[in-house]
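Just the one chain here, the form predicted alone, laid out as structure tokens.
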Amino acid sequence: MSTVYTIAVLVGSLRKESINRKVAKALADLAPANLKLNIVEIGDLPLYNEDIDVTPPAAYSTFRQCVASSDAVLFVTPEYNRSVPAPLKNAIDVGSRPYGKSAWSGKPGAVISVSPGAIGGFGANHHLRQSLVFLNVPCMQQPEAYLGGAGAVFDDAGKLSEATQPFLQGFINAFGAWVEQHKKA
């Protein structure tokens, strides 16, 4: 019997019908049998403030527990101004505190950036990877995943295009192998 790993999926876009959320759901549908993807909501997290973290708000505690109890993390992010959206950066900061008790540490991770633009969120992808190095998240290096022209990868009914499916399938299969490799290390 193989192990099933729980994956915390953080979607950088807060829009309910965002392309990034659709990609996260498509990845969950395509995931290999060893992965169970769960979107962890970040929209209700108050801005990180060490003063209020003395007695953490319930949203902080719930979020930290969701990340801490997962086996790995997957980030699905758009690009805003060549970086990650503010809610995603805030979630990273909330999960990394209190200092010395980061919920992220040692969890295998991966990043896919999704954008209607041609370069597929390249800047956000790499900016996020910089934070993951500090957070001790071993981030999958290959295959890199930048989904450009993402406004056209779902039809009006929300179905993933046949042309995009092999790319996402290859990415999530590689992530399954990455998690397996790093959870057993």
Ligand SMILES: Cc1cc2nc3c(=O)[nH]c(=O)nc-3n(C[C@H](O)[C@H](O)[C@H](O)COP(=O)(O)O)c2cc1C
Second form
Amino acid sequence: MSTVYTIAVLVGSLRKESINRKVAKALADLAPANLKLNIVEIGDLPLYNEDIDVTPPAAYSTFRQCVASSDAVLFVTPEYNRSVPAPLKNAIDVGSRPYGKSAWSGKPGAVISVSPGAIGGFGANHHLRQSLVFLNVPCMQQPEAYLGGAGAVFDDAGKLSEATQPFLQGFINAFGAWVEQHKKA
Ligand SMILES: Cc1cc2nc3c(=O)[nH]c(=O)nc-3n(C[C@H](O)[C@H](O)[C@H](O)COP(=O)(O)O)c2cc1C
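In place of the form predicted alone, the structure of the form predicted in complex with this ligand is requested.
Full assembly next; the chain just shown is listed first.
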């Protein structure tokens, strides 16, 4: 049997009815056989503070362990004020410490931004990529994934629209190949 890679999925929105969370779940359903997607919760992480990290809170340690034990990372995020939502940036910062022991380093990654707006969270997507360059996350370049008009992607029953399904399928299939190609030795 071929290897199954565990993917830590970080969702940039904390709200219950988040479209991004629904997209993350749809991607988990569509994922190819070599990927197993698990959403890692970030809402309870205390704001990053080096002082409290002298004796790390349990939430920091658990989160770091979750990322460190995953084979790859997938970010599904809205755009807040043309950038990365604060909870997601906080999670990235928590995972990057202690210095020299970043949980992110070398893990293949991908970003999909999702917005009801027309430009699909392009600003958030690329601000996030800027951090991922520094964090040594080889981030899938193509296909780019800016899912605009996302208010119409799920119907009232939560069903994914048939028009969007092939786009998400193509994205997650490409990520399966990306992880295989860039897995950490
Ligand atoms: C503080 C805040 C800032 C936002 N800024 C943007 C923005 O810059 N670009 C954009 O497309 N949408 C923006 N939005 C709208 C979000 O895209 C929208 O609320 C979206 O549904 C959030 O994703 P979610 O459904 O996963 O929670 C903003 C929303 C909030 C709450």
